[in-house]
Each structure stands twice: as structure tokens, then as C-alpha cells.
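Presented as C-alpha cells, the chain that follows is alone, the form predicted on its own.
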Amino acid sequence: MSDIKCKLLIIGAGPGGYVCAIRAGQLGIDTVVIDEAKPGGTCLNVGCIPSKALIHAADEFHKISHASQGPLGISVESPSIDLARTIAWKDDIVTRLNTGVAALMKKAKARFVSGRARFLDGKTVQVTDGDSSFKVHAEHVVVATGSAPVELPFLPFGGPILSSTEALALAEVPKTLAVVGGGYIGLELGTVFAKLGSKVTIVEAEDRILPLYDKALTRPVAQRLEELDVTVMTGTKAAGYEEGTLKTDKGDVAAQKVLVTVGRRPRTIGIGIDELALTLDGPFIRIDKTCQTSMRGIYAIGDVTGEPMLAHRAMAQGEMVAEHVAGHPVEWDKQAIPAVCFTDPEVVTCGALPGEIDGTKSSEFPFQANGRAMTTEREDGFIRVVWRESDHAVLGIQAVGAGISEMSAAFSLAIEMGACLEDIGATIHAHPTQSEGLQEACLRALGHALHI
């Protein structure tokens, strides 16, 4: 291939850099889009819906397998499950959202170009595929090249060591399995397999699962993992892998597969990101309002920048950086972040946690109270809003629930829009639903919940 001019190219076509593209090519700026792997990136092609495909289908045989037990007198006889089958469907999934992101980068008039990428200078790239090398030479680059699973160096990838992309492969359910590190991608694999079937240990170095979570959010989380026979080892550090054993400093463990999620690090070796000598935070690219870097022209979104590392915050910036690459005046402002844990059940924040802003107070509403989650038999959980007590203004929410996910949106249209506790709790809630509690949490902070 010859070389290439434009005035945007975008390395990584992850969630970040398609929609940069996309939002690009609408704007009318020439596009390129280098990626050496499928569109879409880790989250489309083996993290965020990959993994929810697989939750989604543990949830579905774990129910069939187990409504003899409930009390809605549904009798069952000894479901199975093929899992090759499943990861059929699941790959299905994939290739068609693979082929729609394409699509849309070209209805865009975006160009995606395979390939490895590396920068020469600040404004041009050097792209290798398989024999072939060319350069591109750009106007403003975007650095879109997402992170990858950490690696132990004591429990390398490969074979039983899996990370969570090999996890997501597997064509059997493995008979017992080891999950290093109680975030939140090993307790949602934790738990799937689980649920197909396997006996799972989760080894974390903390004190508790979901560390960086307040101990409320994660008490439901750690119930149901009791319930679902999931052996919970806290402060407790893996140390090996011996023949079907994960060695720790509290014993050894029995694992025909061992699961390694203790955290992802920003994928930046071997772009050329020294040699530009850019400014860190530490590992990850050191960004302003509008996303540049400390080189003029170029910029970083998504994973690369830092916590949090969250496939709608790359996009949000993807977005942004189009628009003030073609002379809009805008910049990051964003109030709110939602993040969800896709664990059983899931749990959502969004905006400020109890006590983290003074002048704050927090109040919840429980499930247990809720109809809609008593006719789904999970009253587990509750959400939570957190209000400045000056002027009733809702700065955080969280929850925790069975599909508490959807209601994320939410959240954070509330905290965006400047919503006091009087706006939520005057706006009618449908009922029977458990978004519900969010109107009984503002109601209960302002002294007079319906129902309880």
C-alpha cells in the first residue's frame, strides 16, 4: 500500500476510537482508523460483550437447572448445556457487531486501515501488515490503543493460566476453577462458570471482593456467591500453578483452570509512545479538557489515560475529540461516569459515594420493600442517592440488584440535569418497577417514603 495523508487518524478501533471515527467522517474530516485487530476492540471482540453473552446464558441455564428447587412449582429434568454451542452464538454476536462497526465507520467516510501502527514523529506512522509497510501522514492523531490483561510472572498465560479472552473461548466447563483477584471481571467469569457448573475459588489479596467498592454495595454480591457454592479466599496471595493446584500463601487450592484478573494496564509499548516522550501519569498518557496530550496535535482517549477505564468514557471522549478537532469549542465536563459490575446481582455508581463530598447525606431504599423485585424473586439489594443537605442536590446513586444495570442511564441523566431530591420524587415512577426505589430513596431523604 502507498502512503496515506489525512487530517485524523486514529490508532485502536476500539469503542473510543470508532466513535471518534464515525463522529469524524460525519464532521466531514478525512478519517483514517488503524487497528491491526477486528473493529471494535477488546470490549466488542473479547471483553464487554463477549462476557455478557456468557453471563446472560449462565444466568438462563442456572435458572432451568434450578426452578425444581424455587417456589413457582416449575419442574425441570436434568438440563445440559453445549458449551461450544454457546461460544458459537456468542461469536455470532461478535461477528455481527464487528461487521456493523465497519459498516458504520464507512457510512462515515472513515477509513480503517489493518495494521500495526508506530510513531516516527508527531505527525506521521509508521503501519506494518505482515510484509507490507507504509506511512501515514496526519494533521492530529488520536491514540486509542486501550490496555490489556495484567500478566504474573508467576502465573504467565498459557495453557491452564487463562486470561479473560481465553476464558471466553473455552469450549468445556471446566471441572474447578481458580479466580486470582475478586475485581470486577473475575467475579463476573467467577460467577458464570459457577453457574454452568464448576467449582470456583476466588483468591483476593484484600480483605474482601470488590475492594474498591463500599462494603454495603458489595454484602448482597458476596451472598450470592455463598449460595452459589463460590469458595471466597480473602487476604489471601496466589503464588504458583503445580499440575491442577494453585499455590497460595493459605494452602493450596485445586484448579484444572486458573483464571488471572488482578487488573489491565494501558497498551502503549511498542507505538513509539517514548520516543515522543509524551508526559505520564504514571503509566497511562497524561491528557487535558480536550483530551491533548502534552504534544500539540495529538491526543489520548479511553483506557490509555487512566481510571476510569470504561468503554462509554472512551467513547464519550472519542466523540468530544472530533468535534474540536473540527473547531467546535468543547471540552470535557462530564458530571457523571456511571460504572456497573455485571456480577449477581450487578451494581451501579454513579457521581459521589457517601461521605466523599462534605455537606453530604445518604439514603437508601431496600428491594426487600419493592414489589417488582418480590415477583422476580430477588429482593436483594437496594439503591442509594446521596444529596448535598444545603440544597437537596443529588450528586451520587448507587444500587445493587438483579438488573439494576439498565437503570444506570438514570443516574446519571439525573446528577447531569442538576436534579434535587424534590425533582425525583415528585416525577411518577411506573409501577410495578424496581426504578421505583429511586423515587422511595429521594422521598425517604426528604422524610415521608410511600413504603416504608
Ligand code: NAD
Given for the second form:
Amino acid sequence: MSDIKCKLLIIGAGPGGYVCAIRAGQLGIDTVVIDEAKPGGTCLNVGCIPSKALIHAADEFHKISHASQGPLGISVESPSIDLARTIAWKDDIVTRLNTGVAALMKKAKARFVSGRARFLDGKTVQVTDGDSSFKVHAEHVVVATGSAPVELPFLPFGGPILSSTEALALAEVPKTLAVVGGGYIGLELGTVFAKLGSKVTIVEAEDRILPLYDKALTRPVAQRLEELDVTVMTGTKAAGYEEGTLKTDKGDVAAQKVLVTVGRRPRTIGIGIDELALTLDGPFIRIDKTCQTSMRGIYAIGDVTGEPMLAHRAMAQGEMVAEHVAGHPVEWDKQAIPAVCFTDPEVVTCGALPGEIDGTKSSEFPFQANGRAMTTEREDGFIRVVWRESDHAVLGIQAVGAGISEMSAAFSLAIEMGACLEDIGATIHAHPTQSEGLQEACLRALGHALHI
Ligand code: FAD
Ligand code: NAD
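Requested next: the structure of the form predicted in complex with this ligand (the form predicted on its own having been shown above).
Complete assembly follows, chain above in first position.
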């Protein structure tokens, strides 16, 4: 391939990079996006989408397997699962999305180029694809290289020691699985394998699972893990692996496989940023309100810029950067970024947590008092609003409950539009739905809840 000149070069076609490419193409910017892998990045290939596919499959299998023990009068004879077929189904979804993303970029007239990019200087990258090597010269460059799993030196990936990528492609359900790290990935995938029949042990260094969130929010998840016979070892550090056993400072754990999910690191190594004068923020690339780095003309978006490492944040940054390159007066002014942990039950957080901002109070509505929750046999969890005492502005909403992820948009919309308790309390919420819990939490804050 011969050298390329363009206005905008994007390195990485994950949610950050491909959205930036689509929007830039729509704005008529001559755009090239480079990735060494298939379009879609971590999220689409080995992250959000494959993990949610397996969560769905495991939920269905577990529900069917336990139907006879439930109160609904359904009886089922010992179902089984062929994990290789489940994985093939998941791979098919990924392929459809790879093709879809490639088509969307093409429709927007953004050019996708395969290869590995490395900066030569602030406006030029060297691209290597097999034996071919060429240069791309651009006026603006976006670094959207994402992140990779953190490896523990005493549990190097390979063989029975898995990162999330290998765990999403297992052909058989392991009899025993130890998960090191009880955060997002460890809990989502640990629950999958527990529902598929593995004996799962979660080893978490902090004193509780999902330590970013408060105890009230994570309690229903911990209770459900107990029901699923998952052993949770908190305040425990993994130390190594020997013949089917994970060694920890609190004793041995039987583990045919060990899934290590102790966080992700930015992919800044090997892309030549040492050649540039980019300022870092710890291991991440430092950015300003327009996602510009310390070097003029170079932007960074997504996981490579730090927490929260979420696909929808990367996408929003990508869209904004395309607008900025087009000369529009934009900057990052989002009030809140929702985060969903797809555990069982699911956890959603958006905006301020209780106690995070002075002068705020919080109020909860439990699903035990919600008719819809009763009809779905899932009364665990609650919705909570955090509001400012002076003007009743809603600054944060959290919830834990089965299927509650679908309400995350209502939470962020309320916060983004500056809703106050009275706005949500006066909005008609359809009956019977879990969403009534949000209205009730606001009414409760105002002192006149109706159903509690
Ligand atoms: P990435 O998606 O990591 O994409 C970066 C791309 O850059 C990759 O395709 C890579 O091949 C390419 N690249 C890197 N270096 C080079 C180079 N030198 N040359 C060429 N190409 C390069 N987030 C959510 O919001 N919701 C979820 O449910 C969720 N679930 C997840 C589940 C798992 C198991 C994992 C691992 C992550 C999950 N995430 C989830 C996080 C989400 O995947 C990331 O936040 C998101 O993918 C970040 O997007 P990005 O564009 O910054 O980078
Ligand atoms: P995480 O930061 O969510 O959790 C890592 C956990 O490992 C923490 O609880 C930490 O205390 C623990 N830990 C760290 N070192 C340890 C050790 N030596 N021994 C035992 N425990 C240890 O990280 P993750 O689960 O790897 O996920 C990475 C990122 O991917 C997340 O921060 C999130 O942004 C993103 N993600 C998001 C979703 C989602 O949105 N649903 C799903 C998966 C991943």
C-alpha cells in the first residue's frame, strides 16, 4: 500500500475510534481509521457484547435448570448446555457487528485501514500490516488505542490462567473456577460460570466486592452470589497457582481455571508515544475538555485516557472530537456518565453517590413494594435518588435490581436535564413497571410516597 495523506487519522477502531470516524465522515472530514484487529475494539470483539451474550445464555440455562424448584408450576427434565455451540452463537453476533461497523464507516466515507500504527512524529504514523509497511500523514491524529487486561506477575496468562478474552471463548464449562478480582468483569463472568455449573470462588483484595460502590448497593449482589453457591473471599490476596490450586494468603482454592480480572491498563506501549512529548496522568494520556493532549493536533479518547473505562464514554468523546476537528465550539460538559454492572441483580450508578456532595440527601424505594417486581419473582434491590437540599435538584441516581440496566437512560436523562424531585414525582410512570420505583423514591424524598 502506498503512503496516505488525510485530514484526520484515528488509531484504533473501538467504540471511541469508530464513532469518531463515522461522525467525522458525516461532517465531510477526510478520515482514515487504522486498526490491527477487526472493527469494534475490545467492546465488540472481546468485551461488552460477548460478555452480555454469555450472561444471557447463562441466565436462560440457569432459569430453565431451576424452573422445577420454582413456584410457577413449570417442570423441566435435566437440561444441558453445549458451550461450544453457545460460543459459536456469540461469535456470530460479533461477526455481524464487525461487518455492521465496517459498513457504517464506509457509508460515512471514512476509510478503514488494517495494520499496526506507530507514531514517527506528531503528524505521521508508520503502519505495518504483515509484510507491507506504509506511512499515513495527517493534520490531526486521535489516539483511541484502548486498554488491555492487567497481568499479575505470579499468575501470568496462559494455560489455566485466563484473561477475560480467553474466558469468553471456553469450549467447556470448568468444574472449578477461581476469579481473582471481584470488580466488573470478575463478577459478571463469575456469575456466568456459576450459572453454567462451575464451582466459582471469587478472591477480592478489598473488604467487599465492587468496592467502588457502597455496601447497600452491592448487598443484593452478594446475597445472590451466595444463593448461586459462589464462595466470596474478601480481604484476600492471590499468591500463585500450582496444579489445580490457586494459592492465596487465606488458604488454597480448587481451580481448574483461574480468571484474572484485576483491572485494565491503557494501551500506550509500542505505539511510539515515547517519541512525542505527551503529558501522562499516571499511566493514562492526559486530556483537556476537548480531548486534546498536551501536543497540538493530537487528541486521545476512550480507555487510553483513564476511568471510567466504559464504551459509551469513549463513544461520546469520539463524537465530540469529530465535531471539534470540524471547527464546532464543543467541549466535554456531560453532567453524568451512567455505569452498569451486569451482575445478578444488575447495578446502575449515575451521578453523585450519597455523601459525595455536601448539602445532599438520599431516599430509596425498595422493589419489595413494587408490583412488577413481585410478578417477575425478583423483589431484591431498590432505586435511590440523591438530591440537593437547597433546590431539590437530582444529582445522582443508583439502583440495584434484575433488568434495571434498561432504566439507566432515564437516570442520566433526568440528571442531564437538571430534573428536580418534583419533576420526576409529577411525571406519570407506567404501571406496572420497575420505573415506578424512581417516581416513588422522589415522592418519598418529598415526604409523600404512595406505595410505602
Ligand atoms: P478499545 O475498544 O480497546 O479499542 C481500541 C482498539 O485499538 C482495538 O481494536 C485495538 O486493536 C486497536 N489498537 C490498539 N493499538 C493499536 C495500534 N498500535 N495500531 C492499530 N490498532 C491499535 N464497557 C461498557 O460500557 N459496558 C460493558 O458492558 C462493558 N463490558 C466489558 C466486558 C469486558 C469483558 C471488557 C474487557 C470490557 C468491557 N467494557 C464495557 C469496557 C469497554 O470494552 C471499553 O471501555 C471500550 O471498549 C473502550 O473503547 P476504546 O475505543 O477506548 O478502546
Ligand atoms: P475492576 O477495576 O472493575 O475490578 C478489579 C477488582 O480487582 C477490584 O475490585 C480490585 O480491588 C481487585 N483486585 C486488584 N488487585 C487484586 C489482587 N491482586 N487480588 C485480588 N483482587 C484484586 O476491573 P475489571 O473487572 O478488570 O474491569 C476493568 C474495567 O473494564 C472496569 O473498570 C470497567 O470500566 C470496564 N468494564 C465495564 C463493564 C460494564 O460496564 N458493565 C464490564 C466489564 C468491564
